[in-house]
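We begin with a single chain expressed as structure tokens, specifically the form predicted alone.
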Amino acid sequence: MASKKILILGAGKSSYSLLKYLATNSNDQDWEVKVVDRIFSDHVLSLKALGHIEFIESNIQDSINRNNLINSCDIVISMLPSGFHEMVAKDCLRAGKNMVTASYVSNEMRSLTDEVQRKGLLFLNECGLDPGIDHMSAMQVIDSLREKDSELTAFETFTGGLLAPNNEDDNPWEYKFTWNPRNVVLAGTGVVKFIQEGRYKYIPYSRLFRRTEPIFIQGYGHFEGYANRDSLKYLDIYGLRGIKTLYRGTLRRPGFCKSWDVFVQIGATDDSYEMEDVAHMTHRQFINSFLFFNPSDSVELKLAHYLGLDLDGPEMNRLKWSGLFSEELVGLNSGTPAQILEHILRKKWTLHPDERDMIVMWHKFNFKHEGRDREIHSTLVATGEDEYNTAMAKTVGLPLGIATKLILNGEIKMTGVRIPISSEIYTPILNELGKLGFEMHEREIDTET
């Protein structure tokens, strides 16, 4: 019988679990691993000592050659920058080739599912860590309760990639960048949704880092969330019409939300236009550009004044161990305040040699059950190794290895652009992860008591 061949395309931080677990495992499962990617570290390349996995560096714009990897595989996973995907799917779609993504569905991709039904294909999407994880197993409660006619009445969950603790960087925000800075400076942009207690809610740009949720995790401490964009279209997705309380959110440590505000208030999280001599411009001229003139002031007292804050209070502390009131330069030619900001935060946002990260996820589930109302506490927390073997790695990388040995293996047989919401899904993949020391671990509470 033939080697099964995958094809990775790109290899980025986040995928150095992933490419780990499809070398290590490639010698039991006769795989033939590539992965393509303009430019690899000598860490990842390191991994060719464990299993049959071979490195490529090319453009993964180069149509012709993307066509010829993907026509000798057997599955692609696309760990490129969501704006790719599309791309990827339809080459896929040419090739009658699976796929697997841990990329959110987007409305490119939504309106293929036709055709990939007609051909037989799986593109699985959303199967990382948050989307993923989160969806198998909230989707492993929700249907447990269901099967217990069991009422739910709420769902609220929580994801936030942290540093762990006890690093010796006394680092206030309590964070560092794990995945996408991009993201991270531009999440929350837009409009978010939701449902509480029975009401439609929502809250603008401008409001959502002041509308926090205080979260205390048993054993793990206290925690603040904020709102994710758009928890309203999970109504149909989980299948939770009539649901209450339906709220999706991002988890960071207390203090954060508010510090965060301060750059969404001035402006510099803004991604809509260029500024102007950026090549000359420093930390601390950034931050004054959006700031009133007044040559006697600092830019210090200029920004506590415009919002309100302390002088020497924790948010202004923040943002002097970033190094926003330095006059070092940007080191960007050009770019908008979004870009600016995050370069700057990378100096002081990169994950050191010797810290660690972690990963929290934490469901609440209300339910009635024979007439009681009960909850239900559900908590994964997973702590980085290093800079390369880190917990968002692991736990976005190791859903999508073991989906795609399960679609190799023919023990996935749906068809269809989908999301790991169903059982055929979620519990290898659950029971796996569970095995490897990714496990859920469930409180439930009387709440009559």
The other form holds:
2 protein chains.
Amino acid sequence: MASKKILILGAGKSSYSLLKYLATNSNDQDWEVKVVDRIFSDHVLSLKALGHIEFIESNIQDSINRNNLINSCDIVISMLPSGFHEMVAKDCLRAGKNMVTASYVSNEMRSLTDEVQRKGLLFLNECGLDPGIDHMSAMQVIDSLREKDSELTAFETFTGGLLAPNNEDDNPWEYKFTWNPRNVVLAGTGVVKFIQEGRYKYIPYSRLFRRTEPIFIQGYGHFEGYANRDSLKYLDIYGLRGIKTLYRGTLRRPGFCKSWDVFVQIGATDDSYEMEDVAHMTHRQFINSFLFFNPSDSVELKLAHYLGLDLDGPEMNRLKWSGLFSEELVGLNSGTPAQILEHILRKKWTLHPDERDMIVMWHKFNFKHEGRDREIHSTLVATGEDEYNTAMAKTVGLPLGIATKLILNGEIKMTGVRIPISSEIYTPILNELGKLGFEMHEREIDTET
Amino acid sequence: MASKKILILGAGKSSYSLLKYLATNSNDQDWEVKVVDRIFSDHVLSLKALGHIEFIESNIQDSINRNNLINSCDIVISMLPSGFHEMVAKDCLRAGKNMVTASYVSNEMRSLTDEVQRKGLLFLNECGLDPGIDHMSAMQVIDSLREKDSELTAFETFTGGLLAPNNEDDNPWEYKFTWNPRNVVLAGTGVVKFIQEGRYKYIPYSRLFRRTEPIFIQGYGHFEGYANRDSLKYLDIYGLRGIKTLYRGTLRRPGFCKSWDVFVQIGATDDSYEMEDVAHMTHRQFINSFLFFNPSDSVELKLAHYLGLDLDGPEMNRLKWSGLFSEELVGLNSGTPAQILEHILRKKWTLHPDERDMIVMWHKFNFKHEGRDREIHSTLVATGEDEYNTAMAKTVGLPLGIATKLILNGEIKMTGVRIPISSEIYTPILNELGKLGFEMHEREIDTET
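Complement to the form predicted alone: the form predicted in complex with another copy of the chain:
Below is the entire complex, every chain and molecule, led by the chain shown above.
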């Protein structure tokens, strides 16, 4: 049998663990792996030592070159920013190739459903961590409860990409960027929708980071969760119409949200307009531009007063640590508030070489079984090794790699535009993830009083 | 000389005073006036008694009919919603007709500048109240200061469409809809930008209604002002680059903004998503959908606690007066929060037949003249007669009517896509407005200490 050819488009940070997995399995699986990007970072190129991967420097937007590569492979993994997936999907459709991504299914992707189905192809999306492992691990429990005739009454789920505890740093946020910083800065914009005890609830962005839930996870301590954008769409995706509570959220360490809310309240996360005279702006002036004019008062006091914060309290302390009051130049020539904030935060919020990140995923299922109220807590915690071998890169990349293997081997036979919510897809992926050390730990409680 | 033919497109509320002005002047000016809309309200049709106006029931979107009407007139006044102006402008360009509107110049309208100029036509926009009289009255002062070699250092301007004092009603908002209710509900969304003492300042929507300015106008009492969207663009429009302070705002009676802010804070003015199950929603449930789930507490207490309001304080009192806590059905089958809020507020915020509205415009100019700091306050106050002869309809309609007359008589000779900021346009319009009783009152103060 001829060897199978895998094409990866895009070699950003999150591709590292995927490439490593593919290289490691290439011998056994008889794979030929090609990865394409305009430039490769040194740490990605260091994977050359493992063999089996061809690194091709090429502009993804060059359609002749891209289509030549797609035509000659068996499956495409797109690690490109989500805006590029439509272009790649159309190429794959034309060439009759399967495709895997870690991104949310866009409307454009969804519109290809019939055609993908007709050609007998599989475009598997949302197959990373969140979205990805969250879908798979949730549906495994939801399906098993259905099999046991249990009635699911509430489902809450939270995921966070955080810092591992005991890093040397005195970072009071207990947070750094381990994921696309722009997405972190813009997180929560728009309205949040969920259902609680049968009532639809809506939270505007300006209140989101103050309506947090305290969450305690045995062995890992205290967290706080804020709600993700639209939990309601999961009523249909997970087949949960009639459930009383459905809430999806993001985990942070306690105190993060109230401090982040400072940026939200003053308007520093706005991405809708360009600020004036950015070239001469300091961090301090950036903050001051959102505050009352009053030249005789300090920026610190004006901010604390504006938002009702203690001048020496934890929120002001976190802002100081991040250098927001310094007279350092921002270092951009133009930008929206969100772009400028991201640029300032990157100066302090970038992992040091020896810093380790941590992924925490936590599901809570309430259900009735044989007349009794019961509860399952399901937890996944993964810790990174260093700034490249992050828990984030592994938990995004490994599900993609495993899914690719299962599709190439014919163990996943489904066709169409899919996300990993069917047992045929999630069972073998979760099994292999478990063997690799990424396993959900379940705890069932009888909550009947 | 043949009589001049004026075509008015759209006969909504704000057309009433315009039509009345045109009918009244038709004899002297030898005008033939046609007004087109799909339907006419009884109060607009009552203007038939004045003669000189032909009411044509026709769909504006019917392009053959519309172009026939445009071809056979001398000037077009578009009172249509601003989204229609581009269509009408292109027709006018083709037919070689002048055009007048009270709407902001859109990018589409601006893109026609060269062609309008080339054909020797005038498309005069922003010629109502705000935008309109605000431009004219401000530029009159700004130009006169320039002529006297005075240096303008600060310009602040506020306009409000309010209720006249001493209405019978106990309305604690001292406010009702006298303008497009949808625009009132969405006012302030997006970011606010201005310049104060040489510093650029930005206010996000979620803080806008708490950063108000107290304003006292002699003879009319206390008001509060909140900032309009983008004051910075007037640096160029008014030719004020280098000015230290430029701030444009909206006037309300004291306490309005803090109460309106309740809607902003809970997310009730969001227009970006459709709410669930609106057909069965009561006013009270509408408010509750933005609050914590806690069935044992009242909606009132949850709201007061959420926003830190006194349960019997003025904000809660205004909400109660507007029926926000009632168990009355909203009465819509679907809608965004903003649409639902507008629908609820219309029940109480619609003028009664004998209620009178009031327009207040207030400019403050700070300048240096011969080395001394001086200040001019310029004020226009207009009171309506009844629910149809509103101050709003007059101050929007009369400038349009006067401009139309001046263009037809050749007294305004400018061409191009314009707004009324040149003396050739504003001087004769302000003169006639003054004769009709709409005059700015100026007060100059020496502020040198």
